[in-house]
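The data below hold one chain only, encoded as structure tokens and taken in the form predicted alone.
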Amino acid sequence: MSAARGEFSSRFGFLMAASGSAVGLGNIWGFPTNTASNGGAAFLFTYLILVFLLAYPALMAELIIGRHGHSNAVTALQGLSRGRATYLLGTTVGFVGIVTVSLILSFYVIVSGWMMAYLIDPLARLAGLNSLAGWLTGDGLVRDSLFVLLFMGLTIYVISAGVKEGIEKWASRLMPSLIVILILLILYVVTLPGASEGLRAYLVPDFGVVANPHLIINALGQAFFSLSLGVGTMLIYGSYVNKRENLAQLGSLVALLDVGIAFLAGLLILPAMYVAQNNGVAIYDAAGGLIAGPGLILSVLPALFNSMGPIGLLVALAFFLLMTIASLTSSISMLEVPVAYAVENHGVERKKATVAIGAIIAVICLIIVANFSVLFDLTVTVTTEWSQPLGGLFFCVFVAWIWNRNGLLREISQGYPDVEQSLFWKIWPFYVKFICPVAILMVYVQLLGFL
């Protein structure tokens, strides 16, 4: 079974495959301007608490569940139920999260294809072939549709190739290609008029905010979707681990990694923008509110890089040069997720499946791009904001209050031998049993509106 299914082949090739899935769009513009809006340090401080005492746990349920059921969601969670009507729930979550992790990377190929077609943008004003640069980076139901097709494209490649030659080894290339390059910016445009601005928006710390509810709340929000968690891609990462190796210490190596790509993403994006603000491009909305989003990836730093003259088009290659690896990077690890069912669960070969469920994503692809403003948010609502975090709930639920104590502990064991006297058993069973179920309801409180 094993062998069929594939492992990762080293310690290094999972971490740049985990963090990969966890370093995505949401880290390199959603976490700054985060910050930026919500007391800058005060919340990069709490942020990193929640990362974890909060995320960290809950992304340990996932891996432990992976790796023990060894296969995907549905089946993992059917494994551990107790009777039908906890048979039942593991699969409706199982399901539910093949849908949701569907529908997300349905619309984030979306967005990955603008940050191609911008990727294309430079190169092609360096050759002088400006119409294209300006079909390329201006809005259009066709450069939409072509670039959703290339992307899907790439995702189906990568994924096809298995776990070992498909997703470890392209991991392992991008990453390491994603953090050289985010450096490298990060240097450069630290160095330009207007950066220190925008270090200390970063960095100088307003702790009378720290208090604030809704920034806590964000904060936990932001801890928790930047690890992917609650719809099974860590699940199914986990399920491709070695029982040699120490899930509590890979979990941690995640997570660090995860939460050092948001930060050096902060250094790039906050001075970048109040550098693009000390050149005249505008960052504040009409609300007096820092611009975040594609408004800020497709319009202030695009304007920004105009302004730098010649070394704007090398500036402007890189920076979206990296925002396509980070793209890929997370994109093949939400398509694993129904492949990995279809493969185990209906015995498809895996490029079939792998190319049949791609089809069916991009297909549904387009029908949001050919009806954007009413699809295109809603579907990200659905998905992010309700369905996600109710997953990690359920998660949770299944390894704390459905798995036998003793179970769970003899898993952690197999790379861990002496868990039950470490520090990570006396905290980690209470949190993710109590803690991390009240923190993930907290984000619904607030989203019906009660904070």
Contents of the next structure:
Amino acid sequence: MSAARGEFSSRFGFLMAASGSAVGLGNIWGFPTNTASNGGAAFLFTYLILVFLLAYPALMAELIIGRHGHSNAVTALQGLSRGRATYLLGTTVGFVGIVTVSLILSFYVIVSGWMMAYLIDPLARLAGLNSLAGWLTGDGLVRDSLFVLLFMGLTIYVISAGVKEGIEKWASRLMPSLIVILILLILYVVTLPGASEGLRAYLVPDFGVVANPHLIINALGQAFFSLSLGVGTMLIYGSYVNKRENLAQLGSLVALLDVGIAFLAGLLILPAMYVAQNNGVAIYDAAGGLIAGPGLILSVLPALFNSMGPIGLLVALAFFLLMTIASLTSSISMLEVPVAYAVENHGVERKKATVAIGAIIAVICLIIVANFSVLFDLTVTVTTEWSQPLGGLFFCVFVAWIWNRNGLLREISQGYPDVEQSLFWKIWPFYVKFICPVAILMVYVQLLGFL
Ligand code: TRP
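The structure above corresponds to the form predicted alone; please provide the structure of the form predicted together with ligand TRP.
After this comes the whole thing, all chains and molecules, with the earlier chain placed first.
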């Protein structure tokens, strides 16, 4: 079975796929708005520290388990186990990851569907189809359901083609386009009146808020979501990396690309908000905070694009294309988790597995869409605030407490022969053993305290 396993054909392919998974709505939407509402550069600074001190070590844990196990999370963790108890624990962590990532995908696809609808809107207006445009940008069960199916269809299309022909091929095309579109949009928006105020809100720190534990938890949650940790996504991508690659270095490049693109997204979104304000669009909510949730992407920014005149259509098109691309390279990495399990452990043919699992998740999406006010926030909270960090914790526990140190060293030294003398090996094992688990546990203590 292992001979038939997919593998990334180059470092570039892996980097595009893994950073494509990491860079998504979390970076372009979540990060800038979190930053704006939490003290600007003070949040950015906290975030950078947490990414490199906590999220990067956890990312490495997943990549290494994946490459070592050469399989999905369930099998890889079972392989590291040392007896009945840890075998059961590994099986449970693997399965909880599969369920969690499927639920994350089910809310992610809904939001991605909105991005696609807003991408088609400027085209409809260009063609003079104004009632279609109104339907695309107005809330509606039919619109949401239709775009769930469309976006899920795209995700299924890419994943059914496999690791090289699907994930790697599309990520290698889409990620460079994303970076180009993002930079062009920034260059345009920062020239507009009002932009410099946005840059100030983003880049001038208010250190008064950094000590706030809420902010640190927020930043840690953001970092875990953004690096796609705790559910086996990075583990499965790690399992497609060959033994000649230096994983420690690849992992750090993925983390750098992720924070780099999040930072760039801030240079776009914050100035855009203040340009919108300059054009008469309200950017503060009734409570005096910056509008951050769906209101930002689905009403403030579209209002800004509308106020720009004809060029606004082009800007809207570029912006929602950016959002759709970012979503797609993330959603494929989520669908790959259950698909890889079905293919490897149950011998299901990849196309069949992808269509069947994609269809099941699409049904869950539709159930959430139909009961949006009850289910949407609940799904987001349970998966991203509870399940995901817990998964991250257990991946660290497996690497640092269950796997023996020599076996671990042997795995990392493949592709990195002098790792034993490196700074990485001096610091990282200690981090995954003590610092990461304690930091994640502290998040739970805080969460429980807030209940
Ligand atoms: N990291 C992506 C983002 O920032 C989302 C994502 C992809 C994800 N795969 C994941 C989140 C797995 C959690 C778990 O939008």
